[in-house]
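Given as structure tokens, the chain that follows is alone and in the form predicted on its own.
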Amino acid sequence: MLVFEFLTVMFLVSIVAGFLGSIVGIGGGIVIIPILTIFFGVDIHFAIGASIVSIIATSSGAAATYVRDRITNLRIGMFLELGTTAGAIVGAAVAVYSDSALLGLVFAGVLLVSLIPLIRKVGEDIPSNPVLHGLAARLELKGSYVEADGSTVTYNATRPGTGLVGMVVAGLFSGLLGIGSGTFKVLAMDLAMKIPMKVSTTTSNFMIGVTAAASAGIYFIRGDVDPLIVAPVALGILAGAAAGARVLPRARNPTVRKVFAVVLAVGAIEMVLRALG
């Protein structure tokens, strides 16, 4: 394929990745590695140096209007990181002594299993407000933001212990496997932490930025970074993100919800095929 080809190309598959990853608040990283190591053949090397950009991509094109629209919450974000970056220093360490095709078994096993929760809530809009005690409330985490219709959502974040420990496996398996944890973080915002759906996937937003951008100079020293497959990728990604930042405010929570259960099956059945070679 020419250059000029495989670049359109790229651009134009990178804005969908963009697009969807702003949304469900994950890394374009799971639509861009399958495109670039099956159908153009791209080593695996270069595809997950091309995923980390994409992941820094999508935060920069779509953090700032969620935190200017007042949909992420900074305060969680933060506490979570703490959780994340550890997670990852520790997969990082132990990456060299481990069975990288048994690791991404089980990592698309628990995607699975995590599906069976998600679907079940599919069509809850705004999640019951627990009260806040303990942990949370000491750290104050709540907050509120207005919907598309003017109507304020006002929420209380619970076991705070539980997404803690959501976040250190979801750093773990990205230190792990070089992969994008935005999809644990989701979930474990989702599910464990009781916040909602839209605030989970725009807070994940923020997150992976951080943890993508902490970790992207590992690549560069590898030289896992090629410019042109990288550039493409950057641009399409950061198009696709601003507009999955002007369309994630104005979604209903449970249409957010679906469109994550897809891409985490679609991201399961990713992680099989790779560790299956």
The other form holds:
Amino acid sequence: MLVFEFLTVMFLVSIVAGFLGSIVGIGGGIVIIPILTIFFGVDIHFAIGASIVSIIATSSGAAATYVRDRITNLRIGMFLELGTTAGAIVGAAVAVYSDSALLGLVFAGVLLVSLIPLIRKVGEDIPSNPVLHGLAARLELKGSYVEADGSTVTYNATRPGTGLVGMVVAGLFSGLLGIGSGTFKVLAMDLAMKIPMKVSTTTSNFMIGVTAAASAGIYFIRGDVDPLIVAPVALGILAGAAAGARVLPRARNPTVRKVFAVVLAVGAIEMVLRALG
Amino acid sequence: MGEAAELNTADPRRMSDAVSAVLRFGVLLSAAVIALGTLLLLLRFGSLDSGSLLTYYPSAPHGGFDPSLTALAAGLSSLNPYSVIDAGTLILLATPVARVALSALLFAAERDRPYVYITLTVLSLLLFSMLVTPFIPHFNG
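Next, give the form predicted together with its partner chain, keeping in mind that what was shown is the form predicted on its own.
Now the full complex is given, and it begins with the chain already shown.
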């Protein structure tokens, strides 16, 4: 295959990855990694390096729009980033001692188990609005956003402690496996903190950039970030994420949850296959 | 709209607009630089076979490409496509950091103490992880 053919194919694949990732709050590695390793036969180190860059591109590319449209909750995002960054550093520190195949299986298992509560509330639009109290009240973990039909959705977050622990776990897996773990972040916000689905995916999208940036330095210095692979991936993802960010505000919360459930299932199966070699 | 504006007092317009502007600026700048690098890449290597360029050598990752800043500067001055793309990638990596740093300033301007501390903690963890851990052999195994 010629260089320009490789660049064209990766650019097109990345547009799809960026579009999908920006809507469900994940980084796009779920699409990029198997295409690179299985279709192009690229080494997993390069694939993970490209995935790290794709996470940051999906995040920054779509977050500019989500933040401007005030769907992303900046306070909830900032608070939960405490957990993701701390978890990511600890994960990177203990990665040397860990068996990444076993960890991949554990992570996939967690994702598959979390499909159960997700499917049970698949038709739910806006979660019942709990009373803001305790830490969530002190940190003003609440917000509102305007739906496409002009109605305003107001929400209060619950169980910030559980959410933060969820983010530490998400960060740990990010540091250990070189993934964005956006799926886990959305789950923690949706299931534990009772945040509306669209706010969960956009706030996850906002956070994954910082989680990935935390470990990007290591991959860059190691030389796993290959410019030839990263260039079409970054450009395609940025274009796809910008398009996805224009579509999400018009999508309905239950639709976003269904797409998310499918992506989560595919991602979990992919991780099982990768772990089993 | 009056009601919506009132509900949004916990998330003032100014903060969202500033964070959004920084993200957009970083994204557009990095996309422009990476696009330039890709164009140079196509002109130089476009019709070569990609196989050898995509091979991973554990002993010399990056296909023997040197990721150090001095190598990057030298490559940029000679418009080496790989160096130009790397520069664009570094701008992309710096964008979330710039966003966190700006948030700290904006929370400080709002006199929102808890969030100034939260944001500064995230910023320190992020900078430590990005700039310090790559040079600790233990992390680099």
